[in-house]
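Just one chain follows, in the form predicted alone, and it is written as structure tokens.
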Amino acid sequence: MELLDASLVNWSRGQFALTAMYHWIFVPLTLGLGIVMAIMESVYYKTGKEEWKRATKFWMTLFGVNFAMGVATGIILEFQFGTNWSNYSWFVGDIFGAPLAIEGMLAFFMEATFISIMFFGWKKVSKGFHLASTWLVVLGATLSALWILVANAWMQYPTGMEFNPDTTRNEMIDFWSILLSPVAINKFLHTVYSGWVLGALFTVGVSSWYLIRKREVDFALKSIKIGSIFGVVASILIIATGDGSAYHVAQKQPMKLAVMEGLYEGEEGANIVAMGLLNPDKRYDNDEETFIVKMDVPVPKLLSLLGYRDADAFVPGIKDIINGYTLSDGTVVPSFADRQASGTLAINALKEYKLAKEAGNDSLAAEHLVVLRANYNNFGYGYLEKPEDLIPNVPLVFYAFHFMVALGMLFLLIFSLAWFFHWKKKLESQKWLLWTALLSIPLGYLATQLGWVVAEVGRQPWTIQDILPVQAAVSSVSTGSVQLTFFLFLALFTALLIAEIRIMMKQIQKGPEDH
């Protein structure tokens, strides 16, 4: 695989950013707002009282709405890992592809048979298979988010894979491994749950809008029942799949944690920082001898508690990560430039493998596949030049993920307090609790935004973690190519969102109709 130029790299990450970006602005309340809207409708159908029926609708109009946006942009993300990223497509392509492949098929399918049952099928089918159609969407947009987040999580924890030299293609040996790696089981559930936690605020927040006005009142109370008990068990899932996130993240990615803490220099014990600002010109290589200054909340060896499950246990800063360290079990681990130097050696030898099966000597070829399976572990050092490479935007990592964090313990708060004041019938006169539910829609969307932002970016240089950096893994085009196309696809994403945002706010201002 040939490196290819820095602008060319930044521009093809950038435009799959936009794009990733601006789909998951639709996919979490597709996620969130359907759950809702299910729980709805199954309290109609054991009540069989009509206003469960007409909230039913009314929330499911604005799922249809947010769902149809999310599929066109989806459509767009799937196709650039052929057109931006064809070196990553043909190097990992069969093991990535099958997870895509099975969305397709199953996902998409269930989704396609089901929902216009929904939409349409009210006076045509059964109450029960009605309800059964609805919760079958659900399931299938979630499953579609299976595959994609399964996909993901191989990205940052490869397995279930063997490299084949002949091909120069990973391939799968494992499809179990993949689909059950703890990783991935960690990552869908936190991501759904993200989309749950958004759908509440969305009911919450847009049935404190009728509140406020003094419109659909008993609509809205209802709603906000609804949304408030589900968005505080939302709240508290993500939270213990945090907790699981954080774990696999020191198992797998340390680099990643060290970045989200601001931990430089590695320690035993290590505190968390609750809040913090950062010290703009400490570097891995100064004598600065803290990241955190003036502002340094820290909860003390939460760090190594949530990492290690040990209060005590060392956890690597971003120093030891590139220098080495060793772990209080013995196992040492090795720095950047011994990695570094591994890498060359695999690439190297993959070159000379070839070179060797091409003149027929198997024996040759056989002595070259020995050393490449002994270093590719490291394969991806090789395209790294130097140290710095391997730490990723520290400020953008450890901001967004404690505004993120901020944000979950925010929403967790109106979700409490609504079910509360709904619980003693006094919500109607809480205007400062309805206004900030409102208001707090918009960082709903920001919290999953940043989720992603702490996930990607936190993995970098790597499109596979310590397999395959971005500059290994994009096309061979123009910049100026995926220049035209980044400023194309932000226009037409910019008008689908506005077109979304016009819609569903003409529809909540004309409220739930009388069926």
Given for the second form:
Amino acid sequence: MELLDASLVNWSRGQFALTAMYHWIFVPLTLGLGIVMAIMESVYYKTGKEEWKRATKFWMTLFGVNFAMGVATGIILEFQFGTNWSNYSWFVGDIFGAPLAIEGMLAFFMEATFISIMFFGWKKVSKGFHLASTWLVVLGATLSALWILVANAWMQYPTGMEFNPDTTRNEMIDFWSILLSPVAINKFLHTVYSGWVLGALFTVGVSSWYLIRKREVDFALKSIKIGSIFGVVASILIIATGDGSAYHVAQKQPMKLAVMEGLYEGEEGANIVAMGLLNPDKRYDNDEETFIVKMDVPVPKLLSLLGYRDADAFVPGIKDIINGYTLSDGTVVPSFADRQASGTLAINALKEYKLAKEAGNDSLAAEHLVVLRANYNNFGYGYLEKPEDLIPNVPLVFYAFHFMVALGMLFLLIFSLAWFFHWKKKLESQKWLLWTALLSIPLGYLATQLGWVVAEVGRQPWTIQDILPVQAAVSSVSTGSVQLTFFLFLALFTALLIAEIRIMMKQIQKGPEDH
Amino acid sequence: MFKKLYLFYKEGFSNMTVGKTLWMIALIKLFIMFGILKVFFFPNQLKTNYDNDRDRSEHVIKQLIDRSDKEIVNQN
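One more: the block was the form predicted alone; return the form predicted together with the partner chain.
Okay, now the whole complex, with that chain kicking things off.
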């Protein structure tokens, strides 16, 4: 028996979350602002009008500031895999390694090559080649995100692999099913669109500041035109892929869906909660009311419809997932206790397999391997002790999800109004809208962070869904060392963020330059 | 060809304004990450402590088996 300090697991998780969240401050703006500047340069290429070149160069400078501050911040996550999550790192083997290696190659060669042409090549290369370089920088950044998100999606929905007990690794047997898994595709699109929304919001918000100050009016109006149209398109796309996310979560991670909606008791024809205040005394095994106050979305049975494409489908609640349930199509989903027993069988079979192998008894090893394979999809349940271990933090996920959706709706409204008033040529006089757009920039960052909270806290306790919980994945290192590096990262990233904000604000104060 | 490339970068870097500050910050950041954090705080546990993949595999499998029979304690 190993004594594992619970605070080690929590600090390791906290350190990873801190790093990932800081990294995610920089990435979405790169993805979104990249598209904005590339669209503007495309307009310049088509019209030849210098004001579009001037606008492109201004947003490109801010893109450069953000890119320089954010570059390589994600590498720290890879350091942590090797140090703090070594069991996990070994266990996932080439499945996680291959996408990350491809990401590294793409990020380095594509972005590094074309970003220098983008910044240095204005007077050195043709307009067409420069425009192509700008789009290739954006494409490179987006493809980098693809590989990271493929790896993340695999953790949420492991597929295309087979566990090899001789190497203790999950080995890739189908690269395409990992790359093209519906969860990966949807996650990639939803995440990239969230970056687009932030980029659009940043463009509209900063441009609104110029209008409030009555500076650079023509530039600001042009930028708002691009930003608001792009924002509306990105918002519609994010709603569409959000629907896809809900569907996949319902199929692959029903506990996450139940927690997102605060659904303890399953229902046929379940509604979606618009807003609610959770009862802090509610537990899965008591009869307390779930909500102190609750308001449903006024479209009945929407959760069943979105989750299962059937308005009358049964949506399991937290209690059902613990106790086992039967889906509308007759599929029986086993209880926590059954899956725990199955997981324990799998782990014991692994142990016996190793012993039989060491003893040179191949036929006995083969018998244990059959048991291991038959129960492998519940392997991680063998590490959980009680039903509560299976339930993520309900208030955190519930509120994060609902605030994220509410903010998304607010942004769509801001983009639509900005577009409308720009079209009516009345935008400059709408001070309330300009201030709302400006003050919404930090809310854009908040929304993208909340999205990750839903995705990652909502899948606890798993590092790999159903296969490996966090307490089995973490390395046996001292909690003190994790705490030390947590605060080192906090200091480093906070310094970077302050530097980014200061340099950005200086550039914005300066405004677009004439070249 | 190489001369043109060299001049392209040389001119590009020398004409930078805010870019010089950004490069300086990026280089300091990379030094802190790779020269300090990676070296002193983030050794690869399995590569550092075990000589070959077989030993690494044995270690991980032992951890996976032991932790199923674990007791999580809170030392705080």
